[in-house]
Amino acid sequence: MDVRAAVAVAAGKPLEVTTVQLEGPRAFEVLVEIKATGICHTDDFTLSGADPEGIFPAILGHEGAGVVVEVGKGVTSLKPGDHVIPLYTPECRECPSCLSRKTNLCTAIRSTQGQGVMPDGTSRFSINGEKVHHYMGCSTFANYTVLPEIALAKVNPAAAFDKICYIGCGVTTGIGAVINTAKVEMGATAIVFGLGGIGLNVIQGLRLAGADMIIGVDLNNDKKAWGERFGMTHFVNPLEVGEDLVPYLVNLTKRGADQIGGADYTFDCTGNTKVMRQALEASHRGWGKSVVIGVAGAGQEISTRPFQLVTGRTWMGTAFGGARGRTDVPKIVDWYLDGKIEIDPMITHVMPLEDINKGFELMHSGKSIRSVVVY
């Protein structure tokens, strides 16, 4: 079938909105109507030849929302009709990673996701007979996809698509980095550095979980009405604080008699490695948990001198949240739908794909949350 797709064709270049020939589900996979996808700085990281695992053509998109067309043989737990959210991590609930309960990180179509292939090592994506990649299983930047039923939540279909959208990535990864990867208790102290989609998310989750001091750090000031409005109590802009970001953080977070500073979690939600150093050493010595959410670019390491780590404080990453798809995400589209948190307010801009650069721009300037594409 013949669908409408913005292709990305190479490196560092605008994405082409085009027809793309698109093959019906096999076994095991499922054809879904994309109805709205948003746009993740991932996205951008991928198209800009910053990812190691970028391979061209492709269709980007991995932050969706849609209805399911057709199933393939051997599906059993969806349906023409079913909405639903696509998983860039599956949970096929029967790998050793899924069965350890340990980790969400499924690993049960992880190498042929990375290839840009489905599971069988094909793509379904074409243009005129020459092979088009899928792109972190999802490829939501076309209004019709193919995914494996494993990488698909069923959701509430009284949500709207260009919304929940988000909750494919931005809303899950923000909120679940606080509560399923650091376990985020009431009361706590908390600094959050990058107050983009992610940051904000977290934000809200520091919130959802009780935290008492929320501080946001970001070069940008107009993104303390922002952080506010989703929780945020304390606002510092690196640029006017210099130097000492560090030292500054950790004295503001001293309280009562604590004399010694530090925030019981920081979340770094920049990809930067120099900041993400900032948000370790930024915690709380003996018992800090410092979380790295946002991915930097190939090659790049981070570095701290291990008298950070000797002294209590644990580094930690999460991808996804921490969330497992197809068990949490339906939990978190109900969340939205009884009021437990807002999405409405970061869906910044709404646009047709052939848009969908206009998008681009508007995150490069820093003047969207969260651009979202209707089709």
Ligand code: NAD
Second form
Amino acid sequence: MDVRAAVAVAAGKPLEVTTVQLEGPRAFEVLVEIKATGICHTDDFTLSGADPEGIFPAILGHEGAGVVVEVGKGVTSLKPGDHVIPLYTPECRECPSCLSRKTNLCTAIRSTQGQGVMPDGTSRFSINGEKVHHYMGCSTFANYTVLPEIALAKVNPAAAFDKICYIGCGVTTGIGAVINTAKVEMGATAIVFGLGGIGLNVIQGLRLAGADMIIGVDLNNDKKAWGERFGMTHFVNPLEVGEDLVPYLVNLTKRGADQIGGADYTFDCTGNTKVMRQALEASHRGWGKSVVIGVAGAGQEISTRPFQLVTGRTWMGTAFGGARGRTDVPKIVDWYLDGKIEIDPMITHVMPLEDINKGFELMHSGKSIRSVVVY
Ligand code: NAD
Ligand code: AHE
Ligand code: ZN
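Follow the form predicted on its own with the form predicted together with ligand NAD, if you could.
Next comes the full complex, and the chain you just saw is listed first.
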């Protein structure tokens, strides 16, 4: 069938909105009509050419929501009409990782997903017979896409697609980093570096967890009001502190009898490896946990003095907020419907597919929190 898609033709080039051919679902696959998709910084990262797994041409997009149109042979958990959110972290419930209960990083289809193809090694997308790759197993920058059954979460049909698409990455990553990965407790102190589409969800996760002091750090002063809107208690612009950022933050987090300082939990939501180091070193001696959420380009590395770890700090990372997609995503959709979490105010821009490149420009300029393409 012919579908409309924004194709990433080469690194660093704008997406080209065009007609693409999509094959129907094979065994254990599902054809989904995508109704809305968010634009995440990771799409931009891959489009920029910094992603070592980036392949072109490809149909990017991994933050979608839509409706099941057709199921392939062997599919048992979904039927046409079901509302679904695509999962770049699938949940097969059978692989050693799923069975371990120690990680959400299902390994059932990770290698083919990274090669831009379906689990059988082929792509469903093409243009005039030439292969176009899938992306993160989702390719939500197309109005129809094919996914493996294990990469779809069935969600409450009462929820609006143009809002819950954000649960497909940003919302779940931010809130999950707090609840599943860091396991933040009531009364904790926290520092969030980077108050974009992910960082603001970390902040709302911290508010949900009952953190006392929530410090937001961003180079853009416009993010102060944004952070406060979701529970941030203090804002720091590194360009304005007039001294080194880490000692400044350590001092800010000194509380009561504890004059050592440093936050109980810190989160990098920038993808900048220097910020990752600052986040680790601004966490509390003896027990601080620092969570890397940001994704950094090929060849980039993190470093610190081993002393930082010897003295009890833990450096950790999270993908998709540690969420098990088919189990947790439907619950997060229900939290949204019940008013436990906010999504609507963070979706600052909505556009048709034809204007998708404007969504990337808005991200670069720092004017948007989330842009959503509605089909
Ligand atoms: P975004 O562009 O919306 O936000 C980034 C924010 O960081 C902006 O507000 C920017 O002003 C701020 N910033 C940039 N440099 C800074 C610095 N040196 N100090 C302080 N603030 C700085 O991006 P996003 O969509 O929120 O994504 C954030 C990162 O998270 C990206 O690297 C993205 O690829 C990654 N990500 C990871 C996962 C995961 O599962 N681990 C999921 C989604 C996104
Ligand atoms: N291809 C990249 C990996 C980037 C990365 O770490 N992606 C996150 C999701 S970001 C969503 O916005 C992730 O899920 N990682 C786990 C995994 O298996 O990829 C690179 O750097 O190679
Ligand atoms: Zn993302």
